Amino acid sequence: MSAARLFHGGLAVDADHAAPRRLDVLVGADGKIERAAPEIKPAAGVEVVDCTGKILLPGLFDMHVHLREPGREDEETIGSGGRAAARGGFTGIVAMPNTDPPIDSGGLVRYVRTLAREQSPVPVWTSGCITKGRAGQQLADIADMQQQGAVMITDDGDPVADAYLFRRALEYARHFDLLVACHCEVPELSRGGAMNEGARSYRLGLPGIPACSEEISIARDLQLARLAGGRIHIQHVSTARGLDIIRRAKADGVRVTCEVSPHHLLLSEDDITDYDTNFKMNPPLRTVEDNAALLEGLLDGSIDVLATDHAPHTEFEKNLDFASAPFGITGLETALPSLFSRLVRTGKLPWDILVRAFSREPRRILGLEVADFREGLPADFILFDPEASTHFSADTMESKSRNTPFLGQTLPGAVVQVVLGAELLLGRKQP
């Protein structure tokens, strides 16, 4: 059994206070926490972890993951995107369902689960389908996911075109209170597309996606989650008008909530400068008055949770033409130094939204225990050092895919532990 062990001198941050507060905080030997309060001092036997200088938040919970298994294993593994996971300061990921075959069964959903059970370092919760083989056709089978522990269902990757078939599945998933969580395109208008349509796009000489596209389906699904009643979730918003239509279903009392990627917040269009395919994902970046609303949204709430859409491909994938390439981008990892260096240190992000909208909500959203520093929870949460760095390379990431547009850029502020129970995760993979 591990020893007890106080975590001293540390700030900590969390869903109800602003700034950062001076808190220690005592897990005892069955990963409990004991205490938590401004000064702590040790007792005989107690392990000492010195924090000073660093911030501990509740761990991180991300309910937007592609994990490619089963069925492309090159691209990520459960293990894997559970390691990077732990590297990035989550303490609990959501599976998307788009695997091959996709998860649209009560038994794949119980092979993921053990498979995550045996590989994941930290906490792996799956989706599963909206439709059979998520082909639009014909519904899953809903009832035995839920069983099986399935937290929602989303074709992810694709919307449920036809709206028929989508309002029976908000109807039959409201019987289990289970979250329906909507990828929003029309896929007639953003067909063939590569980036954000406008001035742009036209300028790189690049077919593109216009705002439109995501806008009227989210407009489509929130009528009918109006219709049928549901809980329903509108994933990656990255336009201010698609977010000016969820604010309405919200103040008319649509049982909806939302999220946005970070990278819908840190980029734009304007940063597609070399056709460099790490840039392309789906929503595609819009524009930065696009990304001021969102940021927006988020800061006042209308923005329910930060997630990543951790979406990792291959190099070779990605090193096909801007137009050819897959869409997706990884995030796991990347997430909390780049929302660190370029929203909270600035001040255009408090630490309480943040742990808000990447901790609180989307376990609470699912259902799941809230993690926090109460006395007698488990222990989860992170340690992240605010004067430290985070380098992104081959040698320093856990993911089996590198994706990103912050490859090989240094980035402000790491995260040195995970706490996770009785369990120390360390946080970073030293090159």
Second form
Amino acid sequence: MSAARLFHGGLAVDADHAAPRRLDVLVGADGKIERAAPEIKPAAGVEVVDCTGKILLPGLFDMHVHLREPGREDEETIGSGGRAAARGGFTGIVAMPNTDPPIDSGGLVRYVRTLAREQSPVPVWTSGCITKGRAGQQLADIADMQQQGAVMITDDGDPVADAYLFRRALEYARHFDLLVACHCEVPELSRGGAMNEGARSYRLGLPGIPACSEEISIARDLQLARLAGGRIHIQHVSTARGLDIIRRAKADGVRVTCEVSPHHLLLSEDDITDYDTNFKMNPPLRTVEDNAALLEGLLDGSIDVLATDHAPHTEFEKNLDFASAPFGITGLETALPSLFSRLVRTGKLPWDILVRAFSREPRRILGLEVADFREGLPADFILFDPEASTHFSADTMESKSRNTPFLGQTLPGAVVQVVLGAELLLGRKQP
Amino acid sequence: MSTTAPPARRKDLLDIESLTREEIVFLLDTARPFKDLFDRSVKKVPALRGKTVLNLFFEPSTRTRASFEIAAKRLSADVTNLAITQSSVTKGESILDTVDTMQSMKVDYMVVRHAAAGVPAFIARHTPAAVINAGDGNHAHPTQALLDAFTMREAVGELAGRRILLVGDLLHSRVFRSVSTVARKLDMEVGIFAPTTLIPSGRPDYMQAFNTFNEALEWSPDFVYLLRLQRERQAAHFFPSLREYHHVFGLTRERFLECRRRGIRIMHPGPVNRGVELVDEVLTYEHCLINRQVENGIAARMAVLYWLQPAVTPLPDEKEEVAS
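Could you output the structure for the form predicted together with the partner chain, given that the previous block was the form predicted on its own?
Next comes the full complex, and the chain you just saw is listed first.
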């Protein structure tokens, strides 16, 4: 085991401090934080890591990641996805269960967890399906999956269309205090759609997905959650009205949390030009008014969590006409630089809210240990250089897939180190 | 004909939206002398001699394909038709494979029709050949719009201030999108009449929507443009029955007589569903422009082929000949 390390000279932000403050962090050889204070003098035998000009943030956590393994290892593996997470500043991720086969049993949860321990540099938790095979017909073995380590259940990618079955799922999950995460959409209203229905879909001649497809589904799920009393989490909220429905439910005592993706904050349907399929995802990019409403929701706490919905697809799958190409874009590596450059740097999003939504809240919601600079906790933080920049290309990205709207771009800000226990995850070749 | 310099040549024609008014007028002006050729015994000019035009149709079409084929041949180009039915294609990658294969055969122009919006644009990015959109999904059908503008101009002269009423299935219609755009760019007024289920959301607000056919005719349009109704739309609940559709939204005999009284020109992109969009008698009406649209399609497509410039670089020793 390596010696103690002193991260010296940097500024830190966390869930309670919007403005960067001077903070030195001493990490013991056991990987735990020994001390965190504005100025720590390096003792003899301590390795000093110069953090001058860098910002220390608690390790990010993404509760919505598609790792594609098992089944589509050509798109992503638990290993490559884990490395992409580290590169993006994430020290924990939750794998979605819509793999092939879907993660719908305790055995499969155990399998994914085992692969993750062997292959991923960052901890990977997994979710389990609500219904067997994600088919929406029959409950999966929910308690068994939880026992094997599933931290939530979801049929992500599809809603549970049968309202009766979904009610029972919420009630049953409540017995185990397990979070139920919902992909909200009315399939009949979205069928055939490729992008948000509106002025842009009219101009491109593409079949639209109306905003109300999502909103109706959110409203239904929240009414059922009120009835069932369980904990519900609305995934990737993309519309202003959908968010308002959640706000009202929260005020009304429904135990609901929700997430927004960086792309639904930063991009709109107006950005879809030339039928670039790296702008195709579900829910689709909405309007600039929705962008503004979602940011407001993040700032006022109506939105609890930032999550990427990292959805890798191979180039040949995405290199298609817009309507035929699959939904989804990658996000692990672009999330922090894109939010930093467009929102944090411009003063629209304070650091503390970013840390809350992208680190503390998802861990808290899932009952996991929160990352912080407190003495005695395992070291779990990242070094971010606001003066550096990150280029996104096949050569620089760890994900197996390149389907990001930021492909070819260089954005301000760079994750330069990830500190997890006694390990430094970046700056050396993969194990 | 305008004496100003012709607009710079483009590589592709993918939609009407990206064309300027000047480019549209130039294409309409260019189509005129081509049409005059049709009455001569020799209908050919050598403009595209030695060039190869590929008709790449992923969606069945007889009329549009024939129109492009004749247009290309009258410009002395060599034409190859490739009809690829969806069933023989596993989507996507194979489109690029097809394009690569065709590119290896040194095709200069690709005329592309596909059921999905954006495919011609997608192909255009991957080939140096000039790409002409011959209809993609619900997106665009630019040569149809050009031939329609040409036909309208031929019928009444200057189009600015004239009124066009578009009737029928606007939602699933690339013709509607392209024709309304060309009309707008030529300063025409655009009216629409359709069941609410078949009016696309997100349409621009310059279109005036009418609630009844009579109300729309009171607006005194110069042209009534009927759009083709796909019979299978009934199954998707856009309207209850063809009978009711014709009764409320079709050009019935009574409405046709009103059009004739007002001297309104009738247009349709074809093929027509007799007894659905219109009654039979319309087809023999003196101001029915439907056959003229077909004829003018060749001239308009000749103008487009003539104007576009493939990004195929000639060999060095050929350059002089090409430049002359």
